[in-house]
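Given next, in structure tokens, is a single chain: the form predicted on its own.
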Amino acid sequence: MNTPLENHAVAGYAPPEEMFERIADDLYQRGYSVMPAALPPALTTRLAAYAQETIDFDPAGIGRAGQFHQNEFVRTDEICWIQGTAAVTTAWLNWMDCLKVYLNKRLFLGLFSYESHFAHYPPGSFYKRHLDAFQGESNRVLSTVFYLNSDWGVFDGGELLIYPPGDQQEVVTVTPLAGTMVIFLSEEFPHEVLPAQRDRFSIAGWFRVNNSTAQRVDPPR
């Protein structure tokens, strides 16, 4: 008999339920993980080409439906939300889910839907210290970014810092690497991206629980 995460098997890889345990434990122990090598190589090498190669970005902003605006004080990069369209946009998301069924299983968390875009950071761009939830919203609950450059080296930038709550702990500071996975909850973790020095491509997204009414469609589209 199939487990949940052998029903969402991604493209004939056998989900990981060994590094979705490591994942599960980190957010209950600290509430962040950093996972080296996270998603199957060929996959990985697929997503850093799709982005670098296939898709057209739009600049990013802040907000979401009639608070969104553009606002380059904060933020430089742009974005390309994913649909699922293409194959392995498809194997990105069924990897997510598999995720998704093990940490609810896990840890309980009531998570209900996934969504995410690629970014790119062209060279001297940044994102400000900032939390992802939204003014008057509780619906992200874990943020997570998956990083696509090869060969990145200390001297090219962008590194992700994510400071724990109250300031109290060390800042935890993550080298945008192909293959590294970074999960934390939504809103208790501030984080910001520091200048690139060269194309920076990463995948952004945030499991949510559903906030769904009769009067109001959770997230609106």
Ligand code: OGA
Contents of the next structure:
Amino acid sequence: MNTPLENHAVAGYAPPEEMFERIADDLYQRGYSVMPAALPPALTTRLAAYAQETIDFDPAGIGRAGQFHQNEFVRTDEICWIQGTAAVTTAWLNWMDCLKVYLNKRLFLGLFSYESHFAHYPPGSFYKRHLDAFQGESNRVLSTVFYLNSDWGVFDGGELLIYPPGDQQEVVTVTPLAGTMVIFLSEEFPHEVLPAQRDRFSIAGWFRVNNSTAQRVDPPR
Ligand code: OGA
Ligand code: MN
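Starting from the form predicted on its own above, please write out the structure of the form predicted in complex with ligand OGA.
Every chain and every other molecule in the complex is listed next, the one we just looked at coming first.
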């Protein structure tokens, strides 16, 4: 059986070890990383086309299965969970698996699984300031956001704002430009999406640790 990194090479992309190393360094030093041109451009283009042309989106909600509710005051995007049933989403999951293996090796994070969804913000949509995980309550360890918008101007809005913990540190502003990958510690960084002025596509995802016990099987989402 091939390792994920070998599969990556088989798929025609050289394993981006140097980039993984920079992401690991960023996470270790600051707890977040913003990496432009993270995926091979051909894969980014295929993901963008898939998001725009193929997917049926559903309104996004808040909370897991039992507590799920929609709240249009908090977020107005629409989403579609990724199962990896198409070649393009398999390639995406494979790339993220390579990253998981690397980060576990390098930072001993014990990341166990990865869940992700496409997101579409129609014009006027936003996602108010929030945390993706609460201390002690969740097994989401690392949040990832990957952008699919081939051009994005200063008047298009839709920036991601990341609020580093501690008063001294400046807010980080990320333009949702195709190829940019953002990764941050889920419990440490409140963040928000400013209202987008045009259609905005991305993939949001979470690396998780396994909290299952014999008594309680942790749900995949
Ligand atoms: C999220 C999220 C950020 C973005 O889906 O939880 O914070 O830039 N997304 O799309
Ligand atoms: Mn979030």
